[in-house]
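Below, in structure tokens: the form predicted alone, a single chain.
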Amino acid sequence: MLKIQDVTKYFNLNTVDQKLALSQVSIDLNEGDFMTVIGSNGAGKSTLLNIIAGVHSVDQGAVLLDGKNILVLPEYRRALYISRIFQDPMKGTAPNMTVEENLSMAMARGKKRGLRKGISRGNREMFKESLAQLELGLEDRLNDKVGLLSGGQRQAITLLMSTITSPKLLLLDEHTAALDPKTGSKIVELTEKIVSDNNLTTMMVTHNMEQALSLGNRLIMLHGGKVILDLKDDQKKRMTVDGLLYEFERSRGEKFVDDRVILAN
């Protein structure tokens, strides 16, 4: 489903501030794979997602989605196939629109717009059923402005909006990091259910090693813009947090000293 081939990315190329962000990164995801991505600050995690989504160009390499080169597509064209959820729960929704208007807008993504009524009775019932599964009482708040909701409720709606049309690829960029632990756990639970129910191909960046190990069937660790660990299926199931730290130190010959990762466990 997703093939990243020898991708290299520099920032401020050919200047005194030149920085290598990714170095010959190659990753394959099969349809239905759920990959978690971990690494220290500056490892290249968000840069990788930005390249896939179309925010950044590449200096070398290729990115194929379902066999098609997406590097030639601008960000807005890739958004027809790729959904992304950010760390900030305020980014994924329109605060001055109602819950049902936000969901209706997500439903219409990639479709031709006409003069018909925007929200049909059938869509409204489907929205209620989908929101009821979140168990946050949002099915009774269809006409409330999203800006009145809590951060956790907005992130839950963003998750629903991002998956309501079953994208080819779902990108999760530390989407629980800004939430309190209880709300974050609820969003992780919802994420796992929605991804599983819809067999979505997913890549999730996280600083939480326990979360990275418990979710999905794939795990990669980035450091210095390179993939230094790639765990699949049974390898991932057998891995522990201590094992991840050991593998990092063995691969790089240095201690893993990212406080955000250690404290997240």
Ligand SMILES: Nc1ncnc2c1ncn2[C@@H]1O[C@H](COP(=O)(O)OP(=O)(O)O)[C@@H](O)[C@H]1O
Given for the second form:
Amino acid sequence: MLKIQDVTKYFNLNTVDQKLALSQVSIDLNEGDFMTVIGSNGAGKSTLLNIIAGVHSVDQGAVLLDGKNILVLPEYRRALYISRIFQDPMKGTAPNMTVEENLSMAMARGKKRGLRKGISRGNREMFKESLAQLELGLEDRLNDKVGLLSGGQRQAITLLMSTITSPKLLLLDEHTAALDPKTGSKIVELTEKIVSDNNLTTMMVTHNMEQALSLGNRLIMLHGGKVILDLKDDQKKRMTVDGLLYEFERSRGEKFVDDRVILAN
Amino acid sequence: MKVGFLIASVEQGFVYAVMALGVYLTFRILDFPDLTVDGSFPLGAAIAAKMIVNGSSPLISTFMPLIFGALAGIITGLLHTKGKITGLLAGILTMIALYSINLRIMDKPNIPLLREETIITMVSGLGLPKWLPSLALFVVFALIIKLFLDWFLFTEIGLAIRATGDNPHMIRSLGANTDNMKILGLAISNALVAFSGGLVAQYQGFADVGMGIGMIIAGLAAVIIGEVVFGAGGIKRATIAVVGGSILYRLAIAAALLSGLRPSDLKLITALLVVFALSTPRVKALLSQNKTAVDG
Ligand SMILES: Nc1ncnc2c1ncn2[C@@H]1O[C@H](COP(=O)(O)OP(=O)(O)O)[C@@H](O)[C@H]1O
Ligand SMILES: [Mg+2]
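Follow the form predicted alone with the form predicted in complex with the ligand, if you could.
Then the entire complex follows, led off by the chain already shown.
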């Protein structure tokens, strides 16, 4: 359902700061796949998600969602199909608006907005139920400004906002990295539950290898803008943290060899 | 004489509140410091005055500025979103351009309206006590616009406009076109500002090409005084605070005049007032910080 074909992305192309962020990346996701994405800092993980979501353009390649080329759509038009959550819990919610208003805006994801009431009474009960499932006591705080909540609570609301309309694709970029470990694992737990309840096709960037192995049915490792490992179902199940580390070292070694070749020339 | 001053200040408070609500929409809701206001206010005055002396009905002359004010806002919005010019500069450019346009509309720097039929003489014709017509008219307009904003800012589009000022990144990822939201907000804001300009021209009996100078600061003064004095909890509270702030501001100006200051000093007073009020929350924050430091 998501096909990424041969995508290459440079930043600052044709300047002294030119930087190859993604190099001929190809990924194929099926409906309901949950893919974890790992790789060192600067490997291109965020860039990959940003390209899918429409924040960045590509220099080469194609991105197809259900067979349709989505690269021609601006970011706000892709919102109908694609939800995303960022590392920074401040990014996913409007702090000076209430919990209820934030959730209502998420209900209108990708739809044409008009002069109807932005908050419908009918939704309120549904919001309360969904919030109660988070078990963070948020169901009583519908009318509180989101800015008053903790980072973990805000990220939980962001998670709800991203999934409340069951998007075709959910993109998570280290969405627990800025939280304390306890809150972080709570959010991971919720993520797993919501993704499986709604059978959402998901890509999740994480720097936690154990998490990357325990969650989902797919795993890719990026390095230097290239996919250096792409594991499916059984392969993924058999993989270990040590195995991942070995693969990682091996790719670095290869890079080292590359560098030596360049230096030798 | 003092009572006359008081009534006049309250009248002015309400008629300028219409402008201040426009400023609130850009400055507070959209987080966009829009200087178009200094041009769109006299634009409204110019249009209303010119139409009235040309014999148009006072009603149409009063409402026409809404449309042209909106156009001015749209131009600033386009300069900013499509032309990629910073918000501050985009507003200044439109404001400067409007100066020439306003002179073209008026043909001369000042149009007197003394013996003309205006919306105020129209209402006065209903046989009300002498002090009532302007006040009643402006109270009604200010409240209608307050209620309009209270409704609009809770519609689907209204929420998206508020989110555009609060977290544009997030609302874009939810599928709203933030460029269009900004343009729409600027259009509504400047429509209100121009409408206020048209009313003020009819109220004071003339339109003057220079009557917009410093208008943005007067608007800000009303918004900020309102917040400091009445608080700014939700939207409904905030919009009534703007109206209250506008009245307090005009009373403060009247007090300054009564105490012997010249009208030409008022811009300085206003600037000082805004500086003071803007720093007040900071002063408050500093005080409470010190307090916790002492407590802790
Ligand atoms: N907006 C940008 N402009 C220039 N370079 C960028 C930009 N975003 C990312 N990069 C560079 O692209 C590379 C990949 O970055 P990123 O995708 O953020 O990595 P990560 O895997 O850590 O998320 C890095 O070298 C980074 O410095
Ligand atoms: Mg990243």
